[in-house]
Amino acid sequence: MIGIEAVILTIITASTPLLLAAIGELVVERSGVLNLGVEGMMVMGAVCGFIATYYSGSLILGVVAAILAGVLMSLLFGLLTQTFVTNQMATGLALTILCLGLSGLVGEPFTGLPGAKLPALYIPYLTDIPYIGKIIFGQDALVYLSLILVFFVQYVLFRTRVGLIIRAVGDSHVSAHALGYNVVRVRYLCIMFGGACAGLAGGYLSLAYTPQWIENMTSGRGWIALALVVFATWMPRRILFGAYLFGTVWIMGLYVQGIGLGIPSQLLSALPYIVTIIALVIISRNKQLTKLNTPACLGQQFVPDR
């Protein structure tokens, strides 16, 4: 049972910045927006928030310094296309070989220091119930906020004007810049909520899941997180089962090599993207129900009247 126990365990934490950057994802896409940045937001979150916090000391900063470090690589993105209309998703291409390359430049000092690492929560006598305490009670402070962030998305996208503001601007800019909302203000705001997301999951991987810097230690994970959104057919509380599924699949592949199958250890690696590419196939050949919810005008180009 303990080993079951830390196999959950390394689950929830694997399963978490898949999490994190997918939601923030989907926020971008429900306006409207394709962002193919996530990795390389991800991996910029990753650097800044283990420099900051090997500097100061403080895992606050740290978390504080990934998520801006997230945000000023969207508002990159967000100039090229909002303001200056370039293709969304070559600028995200190209955003994530800058990102990678900037985060190896700036991290090359930093590679494989020990850092710190985010403490798990400890209620009296609730993280102490056998079994099941320290799986529900006994996290750090980021795997609870990120199933915060889903509920908290489900609710403004579904439950308030501001979500429905979101969708409008989503699935048709035109009419909703004719009912006098700010398109590009709009998106602007989503895609640094994406960054913010994305940049946070990075931090997460240094922070809390392996605390140190390596290098390119994303491992594709922003691409995955894309794939979730298109897996959860654009529905908040969907990622999160998703996330769980990718997270699961990431850990057993892992788990299976340490027990020595006889499975060659690279198809074990390659496991969780086998596993995406399957997914995508299988939804794309249900036209409906990724038509049902995929924004109507995702990835286009929207130029305001003058």
Given for the second form:
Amino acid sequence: MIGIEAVILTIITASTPLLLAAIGELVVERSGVLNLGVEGMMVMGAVCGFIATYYSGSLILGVVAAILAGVLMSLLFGLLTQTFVTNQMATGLALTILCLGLSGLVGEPFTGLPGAKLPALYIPYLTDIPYIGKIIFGQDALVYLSLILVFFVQYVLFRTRVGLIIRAVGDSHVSAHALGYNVVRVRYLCIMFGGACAGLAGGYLSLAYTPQWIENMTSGRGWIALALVVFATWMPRRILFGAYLFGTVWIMGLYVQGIGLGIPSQLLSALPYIVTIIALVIISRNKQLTKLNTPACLGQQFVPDR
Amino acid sequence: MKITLEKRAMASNFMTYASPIIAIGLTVVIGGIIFLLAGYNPLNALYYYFVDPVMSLWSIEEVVVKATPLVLIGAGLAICFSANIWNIGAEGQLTMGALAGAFIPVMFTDWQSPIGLVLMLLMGVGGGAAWAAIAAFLKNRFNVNEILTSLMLVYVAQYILDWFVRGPWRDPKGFNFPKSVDFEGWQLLPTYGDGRMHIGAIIAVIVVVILAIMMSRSMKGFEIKAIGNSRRAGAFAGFSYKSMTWFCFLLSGALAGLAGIIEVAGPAGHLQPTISPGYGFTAIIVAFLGRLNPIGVLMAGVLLAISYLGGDGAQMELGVSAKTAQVFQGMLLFLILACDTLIRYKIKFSVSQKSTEGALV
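I've shown you the form predicted alone. Could you give me the structure of the form predicted together with its partner chain?
Every chain and every other molecule in the complex is listed next, the one we just looked at coming first.
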């Protein structure tokens, strides 16, 4: 029998990348931009984080490289959608296709090499508390960071002036522009924040979840993160719930596979994707709920004429 | 430096056709620079990518074989995207089409008849359309974002295929390899030339012609463009967005399914866990490069097929990773989208005195 503690620990590591990517995309979407390139930025974060750590031996450099890779890719998206006002959906798809190819190429020589793993926190006595010690006080830094990030985003979006501006830009870019806010600049910054989070989420995969590089190792997590934002109806705290729910489904599939109840392993592997669809149906069928919270300008192009 | 966009009074017709050519040109130039930096002779490398694949009869046939699924799927997606409906799960629809079509040769191993082959193709069409119908249904009934559902269904489809070829449909004489029985005789598409080229290419061309006529000469084509340009305007004209969603998903799903069964009954000859090197996703590039126009898709499909083959060729001749082809493809889509801005806007570069103010960042 597998200990409950071990299961919870793996659930946390499986949920963290989803949480990181989704919280970033939430801010992007709150500013009225739909970036479908999350999967791509994530996979670039994963490969760059791994390579940086592999050469430097430093996990901090790896994390920084992952973030930078995400930001760089998001800037590409920003340049196209904001400066050249291209279709956001097509551009996001293009970003994902490009990044999946690029990461495969760049990472080819590093496939399967052993990597370093982010160390877990250890506080004497506290971490040694049975059952809950390791869960609360024995995680790696990014787990804590991801949790802080959720409440930080919640606070900034709904309690500060910056958040008000972001939401104004997302709900009515024409009004925000008329009030004198630089819509394009706000959106660029939000896109970069989303890129940083997605890159970090990818880095978490290759530096903590499975410390190695495998091609396409994000396996749809970026898309699930996008679904999470809808599922959470653009509310940061609900992202936390959603990410851990999906992480649990992901891990349960693996454990049941391990126990082997005669259920085809493929069905269990497909479970996270099926659950995503079901979750989207449950949330989206309530039209009022989605309409109320969807940023009104989501996915729309904006050109400052005057 | 400051970049400003100045709206054109009318969309530039010239740029609509010039944009993909500029994008291809830029891709080649950037690709050449990358090769140069990586220490290869850029002209030599580009030759293997884009010219060598059309220099021999064998490879031209191979280009046709690879272009067939790209054109079939790309044409369907072009219709979808024209209507501003986003089916990006063609890869999954391709998989389900292949699986549905393979039902006949796997279940009736000894049945040799042209009717069987036609049935296979029809079941492929049905399988793809049925898989696409899920996303369309959820979109219409529950208002679920079709981008996310169609994409999630890709993963689900691939696991279903995996289960079939490792489980119930595994070839009993296949030495435990995850593959179905080999198709034979009338379970395969008739071939021409050196043996790889099959009638799938002809089917693809017929589909393109029908869709081109539909788009330019029929009421349906007008309806698609009207809804794509403005859903509201379409509604005033009495065009239903919901039925358009059904139409686009079923059509593009059917074509992706057809591409899937053609791939299995053509080059592959049996089911295996992976039946496509991402044709369903590359077809998105094909659709945009082809200007969302079926005839354009035909040309774009051939070009991307060349890049697939060029990637393999460059790997063999120069030792460049075949994955560069995918990077080229992604870069191409990016550049097309950027160049398409030129259709609606003029871009003005100006060096402003106060560089901190007014820059578009």
